[in-house]
Structure formats: C-alpha cells, structure tokens
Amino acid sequence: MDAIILSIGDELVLGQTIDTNSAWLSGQLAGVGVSVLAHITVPDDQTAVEQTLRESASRCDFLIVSGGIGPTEDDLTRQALAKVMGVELEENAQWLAELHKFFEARGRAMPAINRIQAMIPKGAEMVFNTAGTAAGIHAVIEGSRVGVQGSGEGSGFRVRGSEKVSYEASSFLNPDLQTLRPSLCHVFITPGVPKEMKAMFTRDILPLVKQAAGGAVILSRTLHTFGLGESAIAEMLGDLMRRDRNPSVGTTVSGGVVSLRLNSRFPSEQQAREELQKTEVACRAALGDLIYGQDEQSLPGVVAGLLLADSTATQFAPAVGTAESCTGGLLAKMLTDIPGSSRYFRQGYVTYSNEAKQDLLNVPAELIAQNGAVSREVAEAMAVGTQTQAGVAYALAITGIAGPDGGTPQKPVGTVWIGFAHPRGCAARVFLFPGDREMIRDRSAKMALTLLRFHLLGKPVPF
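Could the structure of this chain by itself be given in the form predicted alone?
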C-alpha cells in the first residue's frame, strides 16, 4: 500500500521553516508496511492545494496532509478539500463545543475567527485534536468524480471525543483495497504543528492504517562506508542494487560517507527481518571491511571502540596523538567528540606554520626546504615527532593544501599527505580530495581515522 505526504505552508516553501513532519510520518508509515511515494510541499494557495489533492489522490491509498487548518485567512486546506469533494463546509457541533471549552478553560471567550476550525467538508469526518484547536479531517476521495464514501453509520470511521465508532464495514479495511487504486484514496488532514499532528496521527490514524495494511511492515537498516566513491561501491554491490529487488539496496552520500540503505518490505515482521538480515550479510560479503558501521554509528565512534579494545592502546593509554596543519585541529576534535575519549587521546598539535612544525615536532627545517611542507617526508616526520613528543603509540599527521589558494600543477588544491606512526614503524599516503576547503579538510580527517581503523583491525587498507 502506498501513501503520499503533503505539507502545506508558505513558510515551508520559502525555506523559513524546516518540514520535520514529513520525515516523521514516513518513518511511522514504513513501520506498518506503507510505502511513501512522495513528499510534496505547496504554499498557502487554495488553487495549488486543490490541484495537488486531486493529483495525489489518484496515485495512492493514503494521502496524509499537514497544515493549513488554522483560524487565519491563509489557512485554506479545509476549503480546498471541500472544493475537490464538490461539497460545502458545514459546522461540526461537537468540535464547536470543544472549542468553547478550550477557551473557557483559559478564562477567555472564543474569538470569532476560531469558528472556522469547526468547519469540515460535508460528509467528511472529524478527527479529535487533544493538543490544539484545529480538528482533523478524514475523507475518502473516489475516482475522478472525487466524492466522499463511508459517511453513513457502520461504514468509514469516526472519532467522537475519545470514542471510536465501529468501522467493521468500511472499505478502508477491505483487504482488496490496493486493487482499487487509483479510484480510492483515504485523505487525512492534520494540523501542521508537530505536537498536534503527532498526537492525532498516533492515536487515531496510524492504528487504522496499520489494520488496513494487514500486518505488513517495512524494516530498514543503514550501513556506512568511507574511502571509495558511490559508483565504486555500486559496482561492488552489483545485482544487490537492482531496483526490482526486495529488500532494496540504495546508496546516499554525505560528507564523503557512502551509506547503503536497506529497506525490507514484507507481509510480516518476521519475514521482513529475516530477509533484511540476508541482504545485510550479502552486502557485507561484497564490501567487507569497507563497511565501518551501521545505523547511528559514526566513524569516530567506531574507531574509539577499537582503541578501547586494543591491547597496544591499553598499554600506552592514552595512546593517540595528532599533528595537523591544513585541518587545523579537526581530527583531534573528531577523536574527542566521543565521550570517554580521555582514555585513548593524549594530545594534539596544530602546527599550521613551518616554524611550528620545527619547534613543536622537531621537523628539520632542511626537510621542509627540500621537499615542501606538503610531502611524504614531512608528514612522516610530523607523525614521528608527535609519537616522540607526546609519548603515544599511535600518531596521525596531516599536511595538505585545502585551498582555495596555494595549489600548483605538481601539488593542486586537495593534495593531502597523511602520516601514521605506530610501534612497528611509520608510513605516509597521499590523497587528492575533491571539493571546497571545508570538504577537503573534512575528508582528510576522516581518512586519517580510516587509516587508523584498518591498522587496529589488522587489515590492509583496501583502496
């Protein structure tokens, strides 16, 4: 079964307010096996809302709408729904009484402007709001006629205060509902205020959607990689990324981290969980140790866990020191963002100038003069100097050209040398990172963490 989420408001379209409702609703719907086809945002314009309601209702089983049912002139969602349904707005006596109670409890008379919040399209059903003044609305849009269905007793569903009236006869619960699409769509309109929307959706809407979905579920898992680009990861995954596959595997990129998003859609939670596990095993077999973590795990957090379990790190604790030039302390920040980092992190040096490299890390001036500050020799000397000065087992050093200026044909912007000293020796690798200054610095620090991670795993770096 499919859903579309429609968010209404000028403030959303203009980017003045971030639409968190759609993300939350998508997660709730996935949990009961409903696939979200689209997130759509439209302004407070009745014509635009009408058009979107018509188009969306022809594509999905459930249309979840938030926003535009407040008391002001720019709240036009109820009017748009009535127009689409071809009916008039009518006053809901029950909700009008609730509005009066709401204001009386606060020692105020209800402003006349709030009366509009008791108006819903004729034949639609009121959904109770326990957290605000805007009643929700439920209607069924059927076919191109766009009408209401299930408004009689014993069909549809109603919410009267906290009482839910019988819906056994409703086509909403028809197990063959999906075969009726696109001629039948259940429209739920909620307030845009997240607190009110979440309370209404959780209490009254989600249980009915879940029952209609028949126990289906969508379970998800995210696997994170760093070091190779999205296209290289896709090639390694091969047929696992076929779009007709269930569970599906897709990739997203953020901050150089390529994440695999696994979505398992099946009639039962047990089957969805079993198939998700099989797909995760297959992804891990294809990518091996390129996968550093899953779901909420971060690269610094994973490295921290390895350091805390490492015998060498325990012997030298705190075991890690850093020396940074172009990253300006970013690597040290990543390492110390993790609670308990004092157990493995001893000291960091920001040696931005050549003089600082010489004074703090004992990098020979002639080495810099001969090879340049951005070189294998200097990166290794920075790492060894850190290891010696800080008395640590593991020392990471970064020297590079983050730009936007300073590049040459031999050493363009994005050239970064990373040195790594450990009890058995020292080595350095060069990388050419794409992007702007911020991206280059971020990827440099993450790559240094990655080199340390593979060393702690006892594995060669696979790229």
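Positions refer to the first chain, counted from 1. Since we're looking at a predicted model, the values are computed, not measured. Here, rigid core means the biggest group of C-alpha atoms that superpose within 1.5 Å across both forms. First, how it differs from the form predicted together with another copy of the chain.
- After superposition on the rigid core, the Cα atom of H224 is displaced by less than 2 Å between these two forms.
- Taking 2 Å as the criterion, P318 does not count as shifted between these two forms: its C-alpha moves by less than this amount when the rigid core is aligned.
- Comparing the forms between these two forms on their rigid core, the Cα displacement of G391 stays under 2 Å.
If the one shown is the form predicted alone, what is the structure of the form predicted together with another copy of the chain?
All you get below is the one chain by itself.
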C-alpha cells in the first residue's frame, strides 16, 4: 500500500515554516508497512490544491493532507476537496454542536467565522479533533490508478460516500487487478498544527490505515535510551541492526534520546508478536539499563514510577526537590510534566543569581567566590541546601554555562555540574554538552533525571 503526504500552506512554500509534519507522518506510515511515494507541499491556492489532490489520489491508496482547514479566508482545502469530489460542502451537525460547546465552555459565543470549520464535503466523514476547532475529513474517492491524469473537471473520481468499504475485498488489495479497475484512495484531511494533526492521526486515522493495509501484520515497539550517542548505541547493537533483519531494528534521535524502533512484519499476529518479543529481549540484553522505557514512556514518567515505588522515597512525602541555575526551572518542569507529580515532587528553587543561591540554599558566598558558581563544590552545596531546606530525600542541583556567552577555556559553554544529594550522601558530576543554549539546558535536565534514575535502580551509571 502506498501513501502520499500533502502539506498545504503559504508559509511552507514561502520558506517561513519548516515542514515537520511530513517526516513524522512518514515515520508513522512506515511503521505500519505503508510506503510513502512522495511529500508534496503547495500554497493556500485552491486551484493548486485541487490539481494536486486529483493527481495524488490517482497514484496512492492513502492521501494524507494537512493544513488549510482553519476558519479564515486563506483556508481552502475543504473547498478544494469538495470540488475534486464534484459535491457541495454541507454542515456537519455533530461537529457544529461540538464547536458551540467548545466556545460555550470558554464563556463566549461562537464567532460566525468558525462555522465553516463544521463544513465537510457531502459524502465524506467527519474526523474528530480532540485538540482544536477544525474537524478533520475522511473521503474515499475512486480514480484510475494507471495512466489517467486529473482532467481539470474532477470527472475521474467518484465519491464512495457513506457506502461501507470492505477492506477484505480484493478490489484494491490485489495488485494484479489494479490495472484493470478503478482504485480507491482514502483521503484524510487534518489540521496543519502539528499537535492537532498528530492527535487526530494517532487516534482515528492510523487505526483505519492499519486495517486497510491488511495482509501482513506489523507490530512495532520503540525502546528509549538516554546518555550515549547514536553510533555508540549502534555499535552495542551490532548485527541486530542489519538492514535485512526481520524484525528490523533502527535508531532515531530526538532531543538527545536515542530510540530503537523495532518493526516485526509477519503473516500472522502471533508470529509477529513472538518475533518482536525475541528481538526486544536481544536489544535489552545488548543495552541493559541504558533503556529507560518503551513506546509512550517518557524519562520523567519512568523516574516518577521509580520514586513512587521507592521505599526511601515513601518515607518522605513528597521525596524530591530541585535547585536550578542554568536550566532555570526546566528540570522542575519535567518532573511536573507528569499528572499527580505532587505525590513525589515537593518544591523547586530557580536560583539563577548568585544571591539567590546564598539566600535560598545557604550556599556560602566564599564557596562561590573561590570555586565559581559552576563547580563541584557549588553543585553539591546547592543539592545539600535543597535537601535541608525542603526536607526531601533526594535533591538534584544543576549549575552550568548554557551560553552563548560566559564560557572560558577552562569552563567552555556546555560545562554543567550536576549535584545529587540522597539520604546516604552527596555527589556531583561534570558534563560537557554540545549544541546551543536550548540543547544544553535540555540535556542537563535529562541527565539529572538519569542520575536519579540509576540511583533509584541501585545501579552504577554506565557511562
């Protein structure tokens, strides 16, 4: 099964916004065995959108379109789809009711302009948007897969409307038949806002694609690591990463997290599951506790789980406090990303200035004068100060040089000391993180969580 990903927006073809949706969608589709034939981006121009919809729908099984369904005049994707389908737009009562509810909950009447967001082409289905006001659209259209180009009137397509499509049918699953009869294309239209698009794709579109893709079962698992680079992880995995292996093992990197993506593709679900399991065991054997979690698990979430299960932590309630200089609150923000974090997180100090380190954490002024604010001594003093002041079992402290200024030959930009106080003592480690201010702050906070994680596991840090 083939897909084409179509992104719509002036800001994209003008180069003002980098398209990240297409890469994300490609990864999702690859995960369920759907080949992506092309990414296409066109401006908010109804004629261009129509032409691209026509041509693309005749070449693929799934056409995933994002953008151009906002409430304003430059949003023309729904109109273009209706034109291609040769139908009118009609108001979707269910979504209109949702829109009214949405605005009522905010104590406002729905602006007239938003009404368009409940309009979908006749014969198409509404796709629920859990994160915004634009309903998604799902239409099944027929086009000849081979040789026929959009003629300009959209006449090459017929709407399948509310007819139920049987995914078991050979109509478009049998490649031999594709040259003989019209093929179906599932067109999905989602908002361009990445968050809304991802929520909609994951919740409602992916399951449908998976079902329609039929045949082979693809089961996937993602394992996450933090602390080592992609090439070091690849070396440890060795033959597991061979290109022709099934289940396959690939790596991706995002925000310093190196993730292993396992795809197991077999005729039966049982076999796919068993083989996936074996490969996962092999990956875990190769990497050990470097793997902190899988699939949707996040580093803060895993640390939260360990804290809630930790016998030392449960004697304190809550168990953790933070003191941050260069990260400016990011570590506390990560620890409180998790709902219910009040059960383990008590309080945090953002001691950006030296005065704040002295006033709030009792770090002696002389210690800072002698060693500099970015030093083992100050990191440890910040951790111990937090432990004492907040009355917590575990205290994490971060002091470093996030840049772009403030680096010296001895302490270049990226130098970060992390102090960690626990009931049996205190330690500090220094790291030199690459990248810009944002990266250095992000990696510092994740490394602090990682140090706490290994302590809670009762294991040495393996790097």
